[in-house]
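Just one chain is shown here, as structure tokens, and it is the form predicted alone.
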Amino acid sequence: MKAIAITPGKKHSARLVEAEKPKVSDIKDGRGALVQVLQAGACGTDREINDAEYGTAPESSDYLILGHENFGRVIEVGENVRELTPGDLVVATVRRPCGTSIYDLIGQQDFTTDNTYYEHGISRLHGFWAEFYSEDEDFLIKIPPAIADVAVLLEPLSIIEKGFKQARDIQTRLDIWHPKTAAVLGTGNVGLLTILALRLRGFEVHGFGLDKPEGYLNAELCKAIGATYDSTLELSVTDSVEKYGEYDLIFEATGYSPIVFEAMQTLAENGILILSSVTGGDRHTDGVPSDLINQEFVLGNRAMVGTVNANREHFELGVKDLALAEAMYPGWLSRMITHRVKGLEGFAEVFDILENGSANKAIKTIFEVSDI
């Protein structure tokens, strides 16, 4: 089968493989499902990847295929599957308890204290970024039909959830805690879709972007579920206080990390904030009003938590969620797919999109590997 791999540890490596295609075999105990992949989702974890600033291959293999947003049909189940049948639609989700810490052992892999992890197109297993794979039933997230259009956004919108359940778990602290306002920092996929996630609960958000808002996408795609935009260039997070008041809620999501000290200063007390972007580098911010957003957290009960990867429940959740707004907002979700690329030989072309997003006005990247 076809299959978009790199050689991990070098740049630029991204290449069309002929890969041996997996069977239902390979699942233990009877209880795999080999899928074939309709689409998948391409983002800033690939580019990285393929630039080599991280990735893992399996044991048994020199390359690793990439890919961990994906969207496919059951074709074959193996005799103990039980849930799911030929022709289901399917997105499996990313990381699995291959470790030894307690989190593994108790299905809790998206929290495992293991320095080695196991997640598929990222580290030591093969990712989606082909025409087929097998799976473990437990892994697989049942779509309904209703949404096959726009299911490869599950995953990202998994992390979001995620964050959400872990925001609502901290905030058990309070015997109540009504939150009304929110503001998402960054307006790219994830942004936008956390955007819309707030506002299917129900919460006054403003999104803040780089660009302005003028003939501006993302921009339009907020307004249109009565969300506000604000380009940081005209407003800084810190400014929109006077605006809009302080937030309940702050979802990070930028990938630029000094922001998160301007959003800080702007939670309201018992508020938190979210953080989502996975930073590299060694950025230093000088300048940082410690003293007062150290006063601030303390007297203000105001809370922190970072969110990555998700398990069955975050993903369980996202159905909902997408199911939700096509009822809602028809036709919103489709509009975030801004380019489409036809089979996996056109990977230079999805790598080119991500490297230069700004420049092709590019939201959400897929690939078309097979008809719906």
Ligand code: BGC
Given for the second form:
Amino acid sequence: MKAIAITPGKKHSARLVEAEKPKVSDIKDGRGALVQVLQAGACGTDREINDAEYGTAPESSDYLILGHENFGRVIEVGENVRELTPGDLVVATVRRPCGTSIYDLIGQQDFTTDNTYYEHGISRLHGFWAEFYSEDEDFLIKIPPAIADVAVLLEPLSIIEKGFKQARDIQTRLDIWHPKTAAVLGTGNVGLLTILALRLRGFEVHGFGLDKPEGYLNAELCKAIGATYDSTLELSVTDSVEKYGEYDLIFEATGYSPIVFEAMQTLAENGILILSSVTGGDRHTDGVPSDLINQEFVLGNRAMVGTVNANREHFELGVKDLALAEAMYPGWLSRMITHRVKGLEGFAEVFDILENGSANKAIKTIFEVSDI
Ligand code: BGC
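Output the form predicted together with this ligand next; the form predicted alone has already been displayed.
Let's see the whole complex now, leading with the same chain.
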């Protein structure tokens, strides 16, 4: 079968390879499903792996098949598969419990404390930029046909759902928490999905991005669902408090770490800040008013949490939000998929769009591997 692979440690090594087609019997105890990939998403992580910033091949291979955002159709199942039948639409989760930490052992591998982790298309497991994959049904999320057109967005959404779940769990420290206002920093695909998920929960939402709003699709998408959009060139997050008040919840998705310190200063009492950017650089931030930030966090009982990866329950929450979004804001999610590349052969174009995202006005780029 065709797949897109990289050689770890080698810059810009992405290429089309002919890989062995997986089989249902590759998965033990008859619990496997063979899945035909219909669509696969691309994100900054894929670009960083192709830039050789990280990425590890499986032990038995000298290359890594890329891709972790996925959507496919089951074409064959093993004899002990209970919940799936051929024809079902599915999305696979990303991380597997192959480590030794207690969290791997209890199926909460998204909270692993191991430094070595196993993620499809990222670390030690082949990914989904391929024609097929086989997987244990435990890691496959069933997708209602009504949301087939947008299900490729489920994986990025699952990270956000995990962030919200953690925020809710942490806030059970308060007997009453009725958050009303939220700021979302960054309006790329994660930021926009966060804005959507918060609007579905009834929040007053304020999105912030770098670009000026005029003619900017991301800004238009914010407004289309009743959120505001401001360019931080015109209104800083710190100054936005004068206009919108302090925020009960802030979600950071810019990839620019200094903004975290601004966010910390705009959080309301008892509020919570969720961080989602994987910032691989070595930036140091001068001029941070650390005494003030620390004091406000202490006196205001403020909280901050990171969110990475997601487990089955977060994907399942995401399925419900995708369905609700299609009902409340029909067509909005599809507008986020700005670039569709036919066939895996178009991988060079996908990387070009990832490199020059804003010049290409890209929000989400996907491969259409096979017809839905
Ligand atoms: C993926 C996560 C993964 C993280 C770190 C993200 O792009 O969506 O599933 O845990 O990268 O590798």
